[in-house]
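For reference, the chain that follows is the form predicted alone, supplied as structure tokens.
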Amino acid sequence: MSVIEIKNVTKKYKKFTLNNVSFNIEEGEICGFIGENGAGKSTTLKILAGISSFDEGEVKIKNQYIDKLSKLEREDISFILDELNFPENLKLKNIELILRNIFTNWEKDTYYSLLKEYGLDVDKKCKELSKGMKVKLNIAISLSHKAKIFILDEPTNGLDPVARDEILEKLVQIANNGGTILISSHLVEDLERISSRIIFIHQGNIIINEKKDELINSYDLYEIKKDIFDTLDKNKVIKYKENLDGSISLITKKDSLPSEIEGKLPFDLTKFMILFVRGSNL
């Protein structure tokens, strides 16, 4: 079942335009959302969040609209940053009693024991956490009120390798348990590890949007020799880049050169993208 629809969404700006976005993400699914700064991944998730308004197309919810959406609806859904919204010197304690009378389904309990399972005490100070902590209690926020829907833009960015793992382990976690989640992050190789889909911006346009398997399944990244490049049917290259120690890096489809080209790479969610992105059309 479809969770998250988006279909042709445009929005302009002066200088950008997202441009007839649309995309599906499944109930379960975990969808690694990725495009260089300016792409359009933050207006698309503000959009989904429902704090940002849109120019044309549809958005729906499990299947309904986004503007029509209940209060106790809009609950299932989280957007999640790495900073908080809540005054600095207020105690991780003192959350729990703003949040119990805001949200409908609050669960007093599931708060207090997300918080010691993720080591993060009571008593400390908004101010006090550091980013990696803030993205765990907003995590345990969304939990505590059901949530079923995570949109989190660029969670992970200036985090240490542990708590990155943390966090990437506890939307594992989330997506086993039925939740649905679409993520940015300019660390692509954390969105590679544990998407199961991939959707690709670039300048305002989906240019990818398949299952992780298929698109492993469906590009080969080479990097080559250029006497070697030289010789290949260029009809078969999709983009190439030439390197600073005079080798060619390109993207085919998957098996589309002859076997005995040597260079083969085993497949590299970075790569491909830095290719899309600056490589060159032949």
Given for the second form:
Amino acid sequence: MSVIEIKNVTKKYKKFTLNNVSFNIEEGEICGFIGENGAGKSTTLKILAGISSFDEGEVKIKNQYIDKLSKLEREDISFILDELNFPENLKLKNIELILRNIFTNWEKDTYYSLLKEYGLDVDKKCKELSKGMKVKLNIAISLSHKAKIFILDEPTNGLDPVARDEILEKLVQIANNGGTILISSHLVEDLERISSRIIFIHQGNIIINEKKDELINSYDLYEIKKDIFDTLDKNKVIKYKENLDGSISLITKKDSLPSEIEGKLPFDLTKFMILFVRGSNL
Amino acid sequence: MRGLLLKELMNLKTSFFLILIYVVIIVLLVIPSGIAESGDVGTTDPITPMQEALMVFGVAAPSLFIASFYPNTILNSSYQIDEKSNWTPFIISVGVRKSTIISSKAALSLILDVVFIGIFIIALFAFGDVPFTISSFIFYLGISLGSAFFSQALTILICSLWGSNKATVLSIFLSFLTTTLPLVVALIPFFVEPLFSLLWLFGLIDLLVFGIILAGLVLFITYHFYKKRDF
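Rather than the form predicted alone that you just supplied, could I have the structure of the form predicted in complex with the partner chain?
Let's see the whole complex now, leading with the same chain.
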């Protein structure tokens, strides 16, 4: 069952348009949302979180239009940034006092036990938390109000590898327990690691929306010499880019080039994304 | 709304000493009106009751301005804290209605007004040497609340739609405007002797026109446009 359905959503700004964005996310999926800066990731996520309006299209959460969701249904959704959403002088125990009066499904015991599990001191003020602690706190809050849908906007930015690893593991645990996750990140290798679906947005348009395995099995990446590139059937090349050392990186459909062509690379989502954005068509 | 109001009150805790200073200033500003009333103003001409009342009133006006201005600064700083912490997008994402957010700010300003205007009124009758009568009580309470409610409604409008920075720039002007207009209305009986006995009525007019009708209109406009605002 599709938990998130976004259909032909358009939002127009003066100098940018989110254009006919459509995708579905199934229950239990971890969906990686990638795109360069200014591609429309945050705009899309804010629309899904109900923070931003849109000009055309439909957004449904669990088959209900987003503007018709009740407060209780909205509590199923958790929008997590890499920053905390609380005044910096508040202590973590004070946050609990506030949130128990906002959420209908608030579980105080879950909150405190998660804080203990994540190593967060309840007497600490928000401003004393490191970046990684803030993300963990946001996750603890989401689990404490029994959110089932997690929308994360670059939650691992600026984190050290150890903290990133911890956060990613927690997200996988959440998905294994039935949660649905849509996560955007510039750290494409993180998304490649945990996501089961990849959505790629470029200049306000969805370019790719496929299961990760299908994506890997649909495209090949090559890095070849220019003289070999010149001999190729150009109809088979989706995107290409000349590198500083004179070699050519390219994307082709899976197994479309002869097997004797050397320079085939293991599939790498980061390289794929860079080529797609910066590469040229023939 | 309880959770939102609790957050506002917790934020107030951090400005407790600042609030205390504001309270002292309000009281200090009221004291000269008591001196004026006692006749130590360097004149030997007999003072009419109307002149006396005008003197007291004129000296109490700065204190009234402060009692209206300081809640505005606290209200403004609550918006600044929200903006800095991205609090508003968070609570909207979990289903809190935008109208509830405005209502919580209005509730905060009500609490601040009860405190500051309450202190102003008590100080005025205790130290300003204004004779306590029902008429004078209603008069001063009406002007104070009318001015304060109107002022905070405008602050909520500007902060909600354009951000706290714009409100900071406009706050002194707003407080001046929202203190002056009700005062101008309230001064009418001082210049029209037959109306002097109806002083209390002009306090009520101020409360009704500025504190309820105009403030209510401003809040309604705020609700209407805030609903459409993106974050």
